[in-house]
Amino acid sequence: MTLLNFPDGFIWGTASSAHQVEGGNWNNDWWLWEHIPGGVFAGGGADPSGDACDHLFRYPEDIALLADLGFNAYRFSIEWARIEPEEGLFSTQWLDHYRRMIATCRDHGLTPIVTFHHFTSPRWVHADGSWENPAVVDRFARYCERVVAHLGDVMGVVCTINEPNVVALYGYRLGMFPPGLESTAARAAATEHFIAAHRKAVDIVKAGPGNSPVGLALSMTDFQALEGGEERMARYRYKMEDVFLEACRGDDFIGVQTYTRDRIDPEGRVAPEDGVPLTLMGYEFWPQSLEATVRRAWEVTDQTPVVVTESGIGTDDDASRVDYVTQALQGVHRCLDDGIDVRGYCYWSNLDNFEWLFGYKPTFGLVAVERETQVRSAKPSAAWLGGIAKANALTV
């Protein structure tokens, strides 16, 4: 048996997002998207978010459980639609709510990793062009200013925006996320505005109060070119990842979020390879993808420190979850051995939650949630990964 030690101060966390766990987020664009007649959720394809995991009220027990399991950090997001329900109208009530969440993390010895935007925007932003409208940059900055003024002295780590590349692709080019556009130009505009908003948010956090390290959380894939597919892969990867990575050079960290690989040939994306198991999301079981993307993020950002802000697997086989995370962490450790500055690992997710277009079918959580009663049940993988966090070491 081999003991793989991690650096002192290494972040061991789990992650969630407001819309996926809080419940009752009716004032944002995703709730609207879930209830459009004839939309992607119509006809019973997936259940809408509804009460989600009731984390809005049950967060004290959820945070206490994470601490009991052995984790030292919790990543969660603030819901913009609660903080600014109408343009220019800010809610001290909801700012205080998130301040209490942060205090609960602190009371239990968990570093609060706060994300300002995780996929969802207020309905009033959606109604006025959303991220295609250049006005969104200053609107987002104003929201960030209010959040930092209220919470900056107690936040631990800040992620400005979660996976803007996914929102730009699925919301503005493929029409699968709100606002449901299918336009190359709209995707380009959204990408430009996300990057500008990130840069403004970084400056706002840096201005204080507080001194939280701040970065962007980016969805990354282990892109692999098949014969003749090198040029197409490079173009696809640049639009999806590199344009964001280049914009994050010099930040306190880059958040890497990786689940699988993607093979590209001259015609485009290739179906999963025969013989490779699939997860409940339809992804290939490919835990080695995390090592590949950490290395690439480090390279393209000119050696910006890395935090793995999401890594996990949607599966109903908890042994597969342990296997997946074991291999992913071995890859992270090899990166550390090679001098790459990796500062933490956050598993997605702490709870079985609402997985966007897939509803509640894929189960990523370390903790099961009974949908009717909201009763939590920690899976064996939760104690296993929490034990690694306590020891700051992985035994292989």
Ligand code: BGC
Contents of the next structure:
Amino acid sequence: MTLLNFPDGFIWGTASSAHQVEGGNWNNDWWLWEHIPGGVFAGGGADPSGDACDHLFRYPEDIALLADLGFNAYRFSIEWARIEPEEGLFSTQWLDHYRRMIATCRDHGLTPIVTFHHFTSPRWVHADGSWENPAVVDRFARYCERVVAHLGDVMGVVCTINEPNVVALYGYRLGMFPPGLESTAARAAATEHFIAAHRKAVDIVKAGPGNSPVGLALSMTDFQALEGGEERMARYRYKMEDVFLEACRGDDFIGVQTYTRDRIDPEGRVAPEDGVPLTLMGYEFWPQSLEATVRRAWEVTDQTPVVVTESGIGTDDDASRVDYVTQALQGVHRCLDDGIDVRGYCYWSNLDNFEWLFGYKPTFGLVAVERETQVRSAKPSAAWLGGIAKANALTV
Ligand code: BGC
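The form predicted on its own done, now the form predicted together with ligand BGC:
Let's see the whole complex now, leading with the same chain.
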């Protein structure tokens, strides 16, 4: 047996996002998307978000459970559509709600990791060009100013925007996420506006009360070029990752989130390799992606500190979750051994929750949620990972 110790102060958290867990989140573009008759979502046969995990009301027990299990941080997002339900109309009631959530984390010894934007935008933003419209940059900045003025003194760590690269690709180029565009130019515009919005949000956090470390959370993949696919892979990866990583150089941290690998040949993406098991998302079981992407983020950002803001697996076999996370953490440990400044690991996700286009089918949670009754039951992996967090060490 080997004991792999992690550095003092290492963040051990789990992650969620407002739309995926709160429930009744009807004022944003995703709710709209879920209910367009005959739309991409409706046609996919998945259940809409609905009451989700009722985390809106059950967060006290959910947060208490995370603390009991041994975690020291909780990453969640603030819903822009609640804070600013109509343009320029801000809700103190909802800002207070998130302040109570932060206080609950603090009361339980958890550092709140607060994300300002996790995939969803208010309906009024959606109705006016969403992230393709340059106006969104100042709109987002104004929302961040309100959030920071109200919560800046208590926030622990801030993620400005979650996976803007995924939203730009799926929402603006592939037509799968709202606003459902299929345009290279729209994707480029959304990318530019996300980056500008991130830069403004960083300045706002820095200028506001409190001194939370602030960074962006990026979706990354272990890109592997098959013979002859090198150029294509580099081009693809540039648009998907590098353009964002370069824009985040020198930030307090870069959030790395990864789930699998992507193999590219001269024609494009290739199908999963024979013999590699698939997860409920249809991804290759590839925990090695975490080490690969942490190393790459560190390199491309010129050694910006890394926080793993998401890593996890959608599976109905909890033992395979333990296997996946064990291998992923061993990779993180090798990065630490090589002097890479990794500051934390957040498992996606604490709860089985609304997995976007897939509805409630893929189960990523450490804690199962009974859909009809909302009853929670911790899976064995919850106590296992919480034990690692408590010990600040992984035994292999
Ligand atoms: C997102 C989460 C999502 C997870 C699993 C990430 O892309 O940030 O919202 O649930 O991956 O697919």
